[in-house]
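Take a look at this one chain, the form predicted alone, written out in structure tokens.
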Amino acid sequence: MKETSHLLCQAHKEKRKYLLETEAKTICMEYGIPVTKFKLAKNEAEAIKFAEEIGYPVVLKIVSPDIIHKSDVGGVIVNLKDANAVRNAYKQILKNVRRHKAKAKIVGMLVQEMAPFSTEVIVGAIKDPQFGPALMFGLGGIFVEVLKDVTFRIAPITEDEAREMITEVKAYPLLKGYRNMPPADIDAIVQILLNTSRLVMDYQEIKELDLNPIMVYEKGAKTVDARIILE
């Protein structure tokens, strides 16, 4: 995959182990992993222009090779509903970042569509020293953070193995629809798992990959946040 190879080579040249979120999402798109609409704004005017092109509401996120956990430094503001809100958020994020990390290199601001809330899942990968890339699947939110409700498979995986991973988590009944929650598109999750498996097999310099959360709808899914760490 041409774009993926280019981005990984660029990170290597710059001696970066963490890809920018824009880079991680571009790689996801090349591998058929659906992501929220996004654009990289280099200034306030571009942020407003891109927000209007994407459509409100939007999210603004700092893009910096020196900032991995954006929320910890006030680098994310969500649910921006008009140009004035984007303008104020742009200024506020820069102020927050400079207060926490004055010398951080700032590439720009990620302008991203605000994905409608739905069932959240997580897809990840980690390179095991002995077995190579291993895929992880689980439901997002409390199921990952508190209950550790996840399942693993060694890559590459088959479609049958992807479906097994989904049914193995304790919270699987929620994916079939529960009370006011509609059923999730299982086929969309399967495809994300298969495409992620292909990505980490193609590029074994990927040490960790984290797609979290992925919003899964009755039809389709969207990756909201993507993180890739290199060896």
Second form
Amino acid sequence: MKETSHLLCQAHKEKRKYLLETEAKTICMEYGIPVTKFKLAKNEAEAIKFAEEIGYPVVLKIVSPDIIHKSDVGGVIVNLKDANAVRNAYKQILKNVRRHKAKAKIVGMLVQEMAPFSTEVIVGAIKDPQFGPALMFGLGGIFVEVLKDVTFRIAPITEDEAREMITEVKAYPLLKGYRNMPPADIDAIVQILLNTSRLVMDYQEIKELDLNPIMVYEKGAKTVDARIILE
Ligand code: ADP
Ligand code: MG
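With the form predicted alone already on screen, would you show the form predicted together with ligand ADP?
First the chain shown before, then all remaining chains and molecules of the complex.
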């Protein structure tokens, strides 16, 4: 795919192993993986202009080739409801980042549509030296981090395998709806798994891919954060 090849080639030339969120999400879009709307701002005025175009509330995130885990350095502020909030968050994020990582090269600030909270899932891919790319699926937050409730398949996967991955995690009943959470759009997750499988099969230089989290709704889903690491 044209855009994906171009971005991977560019990262390779610049000897970067880690793609920026803007790059990873552009690749996702080319592969039909839904992501939150975003624009890269270079200054406060631009951030406000983009926030108005996208529509409040928005999220602001640091974009830096030196920062992989953005919230660890205070690089993410969510739920900004007006221009003033965007201006303050812009200043605050720069301050946080300078304090944690004074030398980080800053590309700009990502202004992003705020995805309403919903059931969070994770889709990942990791390249095994022997078996090649494998896909991972799990529910977000404690399910992955504490309970390690995840499942794997060697890529490429079929639609049936994608469905199996979703139903075999222990937390699966939560996707069928509980208390005030509506049932999640399983077909949307299946499509994301299949498209991710295509992506990692097409580009074997991808060592790790992380869509974490993806908010899943009654209809559709939205990837809120995307990370791609190259060999
Ligand atoms: P990182 O994983 O690099 O620390 P994320 O982009 O995942 O940064 O942001 C941290 C958290 O902020 C996410 O796990 C999610 O809960 C929340 N978040 C980030 N972007 C959005 C968004 N566009 N809409 C809603 N919540 C978001
Ligand atoms: Mg994340």
